[in-house]
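Coming up is one lone chain in structure tokens, specifically the form predicted on its own.
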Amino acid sequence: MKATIIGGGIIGLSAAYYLNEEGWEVTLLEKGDLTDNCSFGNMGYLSPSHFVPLAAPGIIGKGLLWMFHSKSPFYVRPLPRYELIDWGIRFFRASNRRHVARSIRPMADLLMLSRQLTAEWTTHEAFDFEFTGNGCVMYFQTPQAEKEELENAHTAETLGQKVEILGREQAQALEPELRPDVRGGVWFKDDAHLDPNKLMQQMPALLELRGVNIIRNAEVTGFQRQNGAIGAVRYVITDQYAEQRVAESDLVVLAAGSWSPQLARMAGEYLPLMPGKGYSMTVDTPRQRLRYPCILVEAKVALTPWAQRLRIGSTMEIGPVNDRILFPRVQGILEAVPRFLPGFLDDPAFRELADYDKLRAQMRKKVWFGFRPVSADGLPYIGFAKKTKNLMIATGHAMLGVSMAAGTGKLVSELAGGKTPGIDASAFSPGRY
């Protein structure tokens, strides 16, 4: 049996990897050279965690007050465009508390499975990719803020996770170099991290090792359909002469992140999803002053530590893909770290990244941007499309396509081959639109 996968991210080579283990006859097409997606860029976290969908109550409130703030942590890009305003129409619809009661615990049981699979991936001699199980802190200032952690705290020790409540010296314990000035902070500690960069180069040379055919440059321009059905998925090479090339598929899995909606429009799908773009940069450190992945909870920034490397990272600029870097958000997102942890503020490594006149004019080059596939109701498809029998969507992950490569590669694995998964994936569904 042959699978075409579109797309090369994490979710992608995920999927690749699990369709490989079953025996499937994988292709993997992706547009680029597999050096830089939105993969590569992101804080590496696994977050069982992060159980609540992005579209919750309250959400919009501070989403047009942040529109109206220039160094914010969202921002929607006011745009007379169908895909927009009907994405925003049912983001707007799914954000309440009832859509949160029945999102959290397949959320749950996804982003756990992740971790777990992903741990299992360590075992593997072929990877080495610095995961570490020594959890996440949410670190707050005002008290709407530890109200709202202390609740998420509670309802993940329901769900069986592990979780420390931590008063202001207890953190500043936690983190006695950066001396944190929080109210508090939540540990999650079944959350874990890993190096996205070095997983994202280590995954393609295995999965070329055992067979999977992974074609870079690959621009997707059609389908040859049948009977309800993909038989082939038609593209072209870019760096090329532009001859028509077809990939003969029983089954074709679509994780193209943001640009999956265009290809399903192809496939005679429809898709709500918008490209969020979130920035990051990463600094060497000789000496690793941060010892926990953290989120500053009011400023929506993180951090995460590697042995000789920091990434800081943060916002979500929903609208359509661009190269545009707004420099204020950036700007907002490192005058954020010092106000939580001080004593960023004596670190040489930081204080580099926060000279804001260099910044702004090496912004290409130390400032590094990628699209997050946002769904519209803040859950990931995950499944056999509406129309097509043999198309399955893999897409829709947002900050969370680390979190849940592992299981949602997993799930179409299961699913492909007509086994009932391990854990419940109708919540997931494409067809729920």
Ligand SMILES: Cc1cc2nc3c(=O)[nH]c(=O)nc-3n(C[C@H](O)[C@H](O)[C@H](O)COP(=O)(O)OP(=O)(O)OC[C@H]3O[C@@H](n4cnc5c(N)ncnc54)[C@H](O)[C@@H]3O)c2cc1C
Contents of the next structure:
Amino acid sequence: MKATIIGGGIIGLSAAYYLNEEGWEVTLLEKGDLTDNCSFGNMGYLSPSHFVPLAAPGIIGKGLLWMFHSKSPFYVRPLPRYELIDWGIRFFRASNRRHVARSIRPMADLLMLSRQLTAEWTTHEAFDFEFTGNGCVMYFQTPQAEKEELENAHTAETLGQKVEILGREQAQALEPELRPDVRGGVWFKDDAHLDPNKLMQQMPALLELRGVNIIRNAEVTGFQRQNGAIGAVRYVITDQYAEQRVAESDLVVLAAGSWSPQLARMAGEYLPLMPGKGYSMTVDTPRQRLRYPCILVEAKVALTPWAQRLRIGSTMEIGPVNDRILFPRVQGILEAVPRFLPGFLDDPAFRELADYDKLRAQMRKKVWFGFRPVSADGLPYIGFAKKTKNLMIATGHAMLGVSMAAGTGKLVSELAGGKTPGIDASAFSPGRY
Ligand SMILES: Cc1cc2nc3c(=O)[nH]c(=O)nc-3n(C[C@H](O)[C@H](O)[C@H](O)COP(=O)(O)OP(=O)(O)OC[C@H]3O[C@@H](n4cnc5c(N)ncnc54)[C@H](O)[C@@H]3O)c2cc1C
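Starting from the form predicted on its own shown above, please give the structure in the form predicted in complex with the named molecule.
So here's everything in the complex, that chain up top.
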């Protein structure tokens, strides 16, 4: 049986991994050359702690406040476009307690499954992507953020996750670089992190070794339909535009991240999803100042320490795909770091990065950005499409694509094979609208 996967991000690659394991003849079509996409420059967190969907009470109010602050971590580009308005209405409707209550269990199950499967990947010789299971700490400075984080911590405990609440002194002992006015933190001990750039280089190499046919620079342009299904996927090799090619398929997996709605439309499907741009910056650090990955809660800034490198990232700009870098937001990310971790101001690598004149001049080189595929209710779309029998959708993971990749790939292979999935996947059905 032949499967064609559209998109070589972490979701497409993970689907290829598990379909190949189940004996499918897999072709993966990627319009780029697999050296960059949203799955590369992200923070590399595996976050079972992030079981609350993005669409939750309070987000709309916070989002509106942030909209008017040029350095804030959230922005919606107001455009008179149907897809944005429709996405916004659905997001607004989903941001309620009932939606959160029924989403927490399926989100947590998928996140925990993925964490476990990603840990299993590390046992392959082909992989060495700095998987580290030492958790992630949420640090807060205000009573309001503390209250929200503690609520989250208690829910995590009821879900069976390992959590430690840190007071001011305990937080300071864990991470001596912290400012004394940081009120405390919540250490989610089941969280883990990896180096996504390494995973994204190593995974295609392993898949090709196992016989997956990865075609780079192959842009999907349409589908040949027959009897309510897709018979073949049409694509062009982007540097040879004249030549149309087809991949005959029994199963098509749409894993094209932020570009998925356009491709779904070509197949006659509707997928409410918007790109959510985020930035990151990475520096080489001979001396690592940070012991644990952490999120600076009020600033929504994340920091990931690897053996030799440190990555700082944040922001969610909802709007169409474009290559504009909003410099005040980049500056906002860097300014937040010493507000929690003042020792960074003595760090030569950080000081060099936070030299804003230099950074502005070298923005394209130093600032990475990627487009998170953000679904309209904060849950990913995983499962068969509404109208097209053999079209499987696997996208919409927003800020949790790495965290949910392995579990998503596993679900795709189980559903494709007609098996009952190991976890209940009904909440992720693309037909839920
Ligand atoms: C700053 C930032 C930090 C983040 N941190 C984390 C984190 O710590 N943990 C976490 O879990 N997630 C994180 N994320 C989110 C995560 O990066 C994404 O959810 C994930 O990368 C999405 O993967 P994907 O495979 O769906 O999409 P992508 O990685 O975008 O891959 C989609 C691919 O489809 C290809 N494609 C599109 N159209 C076509 C076509 N017509 N034909 C062929 N190919 C096509 C694209 O070229 C692309 O390569 C972060 C994101 C950002 C921006």
